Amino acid sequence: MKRVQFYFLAVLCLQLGLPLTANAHRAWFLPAATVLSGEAPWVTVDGAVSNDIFYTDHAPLRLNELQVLAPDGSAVEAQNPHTGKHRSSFDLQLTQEGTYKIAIASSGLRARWETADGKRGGWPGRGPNATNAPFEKAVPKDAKNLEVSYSSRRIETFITAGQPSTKVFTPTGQGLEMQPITHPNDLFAGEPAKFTFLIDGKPAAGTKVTLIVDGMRYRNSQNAIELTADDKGVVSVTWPEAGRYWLEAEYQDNKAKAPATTRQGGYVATLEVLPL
């Protein structure tokens, strides 16, 4: 499990141009509020990669691939974007009633091998888009122990103005995605919630899910909730307390399209659970 987590961390760092270290860094969005009312309210969203969840202590989450979907499915431009040393931030004005989705997604081939003289090789390096790069030219013909995977990574959060809506949850059919059964902006302490995970549009049975509530900086244990998706890709949780939760899901199988031999999906979301 730890090996898989480190692999996803490495992929995330390469795709987002972040420094890779051995520490357990986590990427996240953090909206100032997830449920708002009033006429066209504004909300500020932070994004970072950190050691402690929701504390800006390592690197900013780059906004190059930021996507914001309005309740009607149209694209919305983030306002006042800024990237500093440890975090990025931007504002959104919620001019439509319903649920907005904020996301960064990436995917592509990854390869690693040993050269004829025993040195380790890998492709792509930091920055290039693996989907469009010349894979066949990058890997030496005499590469040994070649491992090729197709990986996808998605980081999301959700904000609702007024009444919740569901159009933004329509799956793209690419990578690991969460399709809520319980609306993510309608979560309350002590109540159950269910979420379906999909890999390339189909149920991702066996997906490993971790939930960690904020405040880990001030406790000795992470208090992680570990879940495994059933045959339909569904996980269920009863929220033990109110707060902001970091959700991470990971999936892997051997159903990748050639030249990849493994298919890997990573998904992260920030959810807010309110007191009853």
The other form holds:
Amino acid sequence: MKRVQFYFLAVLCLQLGLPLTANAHRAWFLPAATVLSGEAPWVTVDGAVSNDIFYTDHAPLRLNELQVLAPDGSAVEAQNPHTGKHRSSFDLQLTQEGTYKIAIASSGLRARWETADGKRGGWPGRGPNATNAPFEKAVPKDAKNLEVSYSSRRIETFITAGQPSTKVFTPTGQGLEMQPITHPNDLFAGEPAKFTFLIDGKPAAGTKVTLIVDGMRYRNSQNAIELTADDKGVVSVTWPEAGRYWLEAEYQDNKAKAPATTRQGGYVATLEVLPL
Amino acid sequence: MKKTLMWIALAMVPAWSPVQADPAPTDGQSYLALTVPNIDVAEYHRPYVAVWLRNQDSGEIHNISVWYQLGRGGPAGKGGDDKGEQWLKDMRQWWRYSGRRLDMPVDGISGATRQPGDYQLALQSTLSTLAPGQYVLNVEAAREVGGREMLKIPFVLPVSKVAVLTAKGESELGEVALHLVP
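Now that you have shown the form predicted on its own, what about the form predicted in complex with its partner chain?
Everything in the complex follows now, all chains and molecules, and the chain you saw is the first one.
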């Protein structure tokens, strides 16, 4: 990986409380169920960062920035949150009928440069002398090779009690987001599904999407499905089998707002596909 | 869920008493015969069974019957519970096409789970109200700590002549026979 990219990723990981060691680590939520019936059912959700999809083999997903949106768009508190060595978990009681969204999102400027005497600098800072001073003040006047990026990252999953609803899909307009065309809690093996990707609220043409189904430990290859979003930011997939899928999307362009010169978005969702 | 409705439905659905079979409603009329098979396992629970019709042209769904664990000891909040509704989604296709839009229990459709045996469900009054077209009869069964099975029988309305259309389950359902009478 190019050094610059790695630096951005590293800072991003720190911001999210993710481990830094390698980009092979994958962050995810894993709900115990995504389609529920009955009166105000409970569901438990795990969150982790791992090498193998849905095996808790590395680090927990920190819940500091956890957001749970109820079907009416209001924020809901997670119950019984716990962060262990390899995973976090929490419970939700689905008191409203409809679709809930669980998300962790962050975004912001990242910069790196070299000073006149050849030292490397970065913002926001890291290490003991780190500074979160305003970006303009942090960058030295004589900085060389200044590179500024606007990065965003979002990790999501969806859970529905009773009849699916769509209010929680309303985009925030910040960073890379998925706007479902096919409802993400209405996915069945052998059927097609479509999702739109948006960057800062606009279609993210060319977004690279990877889908990996669970059960990696019991097969010899990743079995990844690779897709690219069309001009309208839309990807289509026909689910080859039932299971829980890890969806990762990545987008990059040079249409960032100043002072950034590049814009990067990362998005992850866990989707459950049921058998017919 | 409407608790009062549930209480009324409990009082009205005769099949609530666990061993009672439906009375044969079949004299010269369309009906569905279905078998809940004997399954020899250490832990047996009666299956949830949903029977519904789908109009293949309009996609419209007509529920015939949904057997599930109704509340025990009266309505929820008055000593009883509706915990059985938690497993309705295991009849996955029924849940998708109809169940998730319903406020269970539904009068005339909801019923208690049945023990293994042969059952007959009256269809004549439902079929006589439906628009002409291509239909599929769906029978879906899901059993706690067991499996799930779904059978489909396509047919055409209006019925032109007496016919018996059958499908055979392999695990959770026995024979299903759709008896059609014009």
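Positions refer to the first chain, counted from 1. What you are looking at is a predicted structure, and each value in this text was computed from that prediction instead of being measured. Here, rigid core means the biggest group of C-alpha atoms that superpose within 1.5 Å across both forms.
Undergrad: Taking the rigid core as the superposition reference, indicate whether the CA of residue 113 shifts 2 angstroms or more between these two forms.
TA: After core superposition, the C-alpha of residue 113 moves 2 Å or more between these two forms.
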